[in-house]
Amino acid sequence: MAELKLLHMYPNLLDLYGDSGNVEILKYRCGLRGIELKVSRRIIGDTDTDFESADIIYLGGGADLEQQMLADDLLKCADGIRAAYENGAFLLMICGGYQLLGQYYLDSNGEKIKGLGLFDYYTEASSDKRKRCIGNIVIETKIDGESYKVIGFENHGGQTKGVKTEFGKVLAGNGNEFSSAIEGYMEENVIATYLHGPLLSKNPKLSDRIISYCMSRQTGEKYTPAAVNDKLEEECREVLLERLLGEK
């Protein structure tokens, strides 16, 4: 059977929205495909964290006082996510994890959280905690040179500035602040957004081209993911789409 390796990072803190449910559906669509993942966590404190065989790192969304508790640690392991980022590792960031892996991170009471600087991009929050970007949101983005509609939801403070290659157009909503045209970042093993949902349940054709890249990435060779019976979660989509943009 073939084996993939998942880090997922400070699962008990950055889980907002159900964001853990990521790892559950890559799970899930991996087995599908016949393929093992196989999921390692990183907790505060550890000092066995093998982010070298890591084919998928993971982190998702936490709030101000999460971010801030867990900074220092993120910070001692630099060094294992860029290597692993360089070596070709596929990076999922959600909201929290989207601003912690940027330069910076200024949250609404003024306080500096250093990111990895593994990106450009810092993000800067209003000291008026009620100006926030909260609501459901669509972008449209690029899988495999196609075009492909974004759903998920956002709720976030910060604003994300210095973004060089957006994870996607704004259809409805913010994105990376108030009413700007572009949300996320995205690398070929890179997305990083603010979109919850969580976002790979609303959205299929994400986890496969995850699988895909790293199967490839894996094998040396083109993989393609067997098709799968994606009826239902299509039909949701409609709905969504529907409500969110007036399609049908």
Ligand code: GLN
Given for the second form:
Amino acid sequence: MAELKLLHMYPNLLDLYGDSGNVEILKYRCGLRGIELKVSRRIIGDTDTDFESADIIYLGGGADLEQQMLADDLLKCADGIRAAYENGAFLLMICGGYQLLGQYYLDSNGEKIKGLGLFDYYTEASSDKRKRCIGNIVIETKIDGESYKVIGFENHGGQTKGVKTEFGKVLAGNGNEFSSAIEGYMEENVIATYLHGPLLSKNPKLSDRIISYCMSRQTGEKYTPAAVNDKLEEECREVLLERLLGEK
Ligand code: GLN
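Output block for the form predicted in complex with the ligand, input the form predicted alone:
All chains and molecules follow, beginning with the one already shown.
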């Protein structure tokens, strides 16, 4: 049986709005294609984390407090995460996880959390704690050159700047900053986004984009995931897109 490995970073701390559901969905959609997704976890203090064999490294979202709690431990993982990323492993990061792989996160109390510095972007929150980007959001990204609308929910005080290759264009909601035109950060093997929801339950094609990237990388041949029955998911998406964008 084909196998992929996912390393779930700090599942006990980075799980806002059910973000760990993204791992369940990847596992489920891998299973539909006869691929076993093996999940390992890193929690603070672990010393035996295997970054090298991970096909996917996943960080969910967390509030400022959780981010502060894990920041020092995450810095200890810098070399392992960087090497895996440079070797082509896929990085999926949500909100707090997204912020921490950039240069830094300056929170609303003026405390600066050093990021891994893997990417150029940086994040600063207003000192006014009430100033947050909260609500449903829809963005438009590209998957294999085709437009795809990504639906989610955002709740962040942090304003992320310095993004050169965004995940998508904002159609409704805020994005990287208040009323931003762009949302998230993307490379061929990276998706970083403020979208909770969980992200992958509302956007099944994104899961398949990650699975096909990882399988193609493993086998050296272009992998196209077999079509599955997404009728329910597509009907849900239609309702949400109509509600959020006024689309029929
Ligand atoms: N603490 C960060 C912020 O408020 C991230 C929050 C989150 O992960 N939703 O910007």
